[in-house]
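Just the one chain here, the form predicted on its own, laid out as structure tokens.
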Amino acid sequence: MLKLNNITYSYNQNSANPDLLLQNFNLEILDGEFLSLVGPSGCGKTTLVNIIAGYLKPFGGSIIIDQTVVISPGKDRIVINQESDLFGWMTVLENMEIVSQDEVLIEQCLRLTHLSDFINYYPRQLSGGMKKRLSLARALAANPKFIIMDEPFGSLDNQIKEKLHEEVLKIVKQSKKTILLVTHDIEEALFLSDRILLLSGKPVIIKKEIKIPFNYPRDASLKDSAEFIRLRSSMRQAINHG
């Protein structure tokens, strides 16, 4: 389990009047959970990611993983973001070998992400969806406890994104990793998550918690169901009136 306890953060925290982005903020992510943070641009989602990843040090409070306080980046947390994090001069296999020398594990991760036939390709030879699958495969090969996704599908067109949602969901559920997704896309969060937290305000608060009632596996037809449409409408209203 990952916990944020009373996290406080400001970009001008040394000022006499700091403009607080986070103040006594608390959050729990359960083992094996797919949790999404949803909120408008500028509400502090990426700042939260950077604090959890250890890239930013909070002004106050603590980050606790399995009862241990963490104060820096670690191999137990991997971040996948919107921009490509692949090394363009390396093949698919070489990109994987950056994080692991375990040939069996690498093959398992590439097979899971349907990239086994592309080990000698360079990132420029892959489609946008394949690049994202490679980023996920590499994250899995690093064998972290937590995979943090910060708007990972934002640069993809809707058709590719919808297909990738189904593939990623199957992969992460098979891997049994704990996933934190940060997104402004309501439909994406509803389709992928076990639980969603709607963020609002400054300092940031958790405005609403939504436990997703849909079973796994899920496919695109779920988005046409009455319950999915109802939840999507409810989330939009909550955000728009925030």
Given for the second form:
Amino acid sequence: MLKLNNITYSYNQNSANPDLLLQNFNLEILDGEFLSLVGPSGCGKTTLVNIIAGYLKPFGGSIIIDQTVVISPGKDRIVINQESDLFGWMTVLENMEIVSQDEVLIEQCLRLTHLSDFINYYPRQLSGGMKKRLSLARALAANPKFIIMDEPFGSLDNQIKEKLHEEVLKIVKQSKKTILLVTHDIEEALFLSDRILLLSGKPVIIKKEIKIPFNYPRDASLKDSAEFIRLRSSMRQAINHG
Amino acid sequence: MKKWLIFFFTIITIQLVFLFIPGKNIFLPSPLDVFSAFIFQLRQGGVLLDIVMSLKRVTIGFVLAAISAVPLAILCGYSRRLSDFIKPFIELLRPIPPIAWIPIAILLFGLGDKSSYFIVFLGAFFPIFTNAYFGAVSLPVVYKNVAKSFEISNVIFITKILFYFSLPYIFTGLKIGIGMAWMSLIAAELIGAQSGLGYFIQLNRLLLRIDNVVLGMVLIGVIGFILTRLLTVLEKFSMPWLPKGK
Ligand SMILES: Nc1ncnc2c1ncn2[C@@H]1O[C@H](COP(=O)(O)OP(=O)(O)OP(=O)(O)O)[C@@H](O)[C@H]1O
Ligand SMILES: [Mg+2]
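Starting from the form predicted on its own above, please write out the structure of the form predicted together with its partner chain.
Up next: the whole complex, starting with the chain shown before.
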């Protein structure tokens, strides 16, 4: 379990009354769950991700993984960024080998993400969807407990996005990873998650918690079901009217 | 190709101008004069030795500059503390033209090749350092974060991430550096050497062989051009991950 305990943060550290982006923020991610944070642009989602990852030090509060307080970044929780975070000068295989020495695991991760036939390609030669799959493969190769995704599908067109949603869901459920997804796409969050938290700023608060009742495996046709449509419109209302 | 056609056309035009000017009392040699001086030198071998000497000096000085400037710049880009220590020295030494170092070079290394290596080194070091350093400090934060999360060791981070990210900047530095190195060398040879293309020009000036002087200049231009071209080829060859083009 990953737990945020009274996290407080602001970017203007020196002023007498810093306007806090996060104030005593609490969050629990359960083992094996797929949790999504949905919130408006600029509310502080990426900041939160950076704090969880250990890139930013919170002013107050703590991050606890399985009863231990964590401070620095580590292989236990890997971030997949919105912008490309692949090493452009390394081939697909080299991008994997720099994070893991386990050749068997690397091969398995590449197979899982359908990249086995492209190990000698440079990221520039991959499509947008393939690049995201490589980011995921690389994250899996570190064998983390948690994978944190910060709007990973933002830059992809709808068709590719939909296919990737199905694939990613299959992979993370198969490998039993705990996922935190940050997005502002309601439909994406509904399709992928076990649980969704609606956020609003400043400071960030959890406006609403939604438990998603759908079973796995899920496929795109789920989006046409009555229950899905009902949940989607109730979420949209929650976002638009306080 | 087109640009070269225009170039040759211009040379031929200059030659024609020389042909139509009456009398032989012009001080400057015509393109044909320079060409025949070149053929003569080739047969006799005189200038070839000077070319070899100059190339040897520029190569050694340049390689020394590259293998010291690149690692130092990358390390400075990695460590704020190191760069705070090194940068003041660099910033103060950089504005001094390499030829201003010639008296010091001769004091330190005498009149031999070592002085030339030193001058070439100074000419090449600063552009290489500056560009490589700029590359290293412009590494996006996201790569640093990825390295931290995946617990990539410092050595791997510097050699596999920071260095390769900076490589295009390093090549820019090398290409500027080789030009500076070549210019500094010729200047050094004009003043304090017993061989080399700079010396060849100086000698022929005293002998009043202006055709050879111009030949020396042309050779300096052509060789400088070739040196930069060689680096451009090396650059394309060593970064296959960059898109091809141009
Ligand atoms: N490095 C920074 N320095 C100062 N302010 C920052 C910095 N990064 C972000 N902010 C501010 O903090 C707020 C939250 O930014 P953050 O990037 O966390 O938002 P977000 O929810 O991820 O937005 P988006 O959905 O657009 O990615 C914004 O108002 C932003 O202007
Ligand atoms: Mg963001």
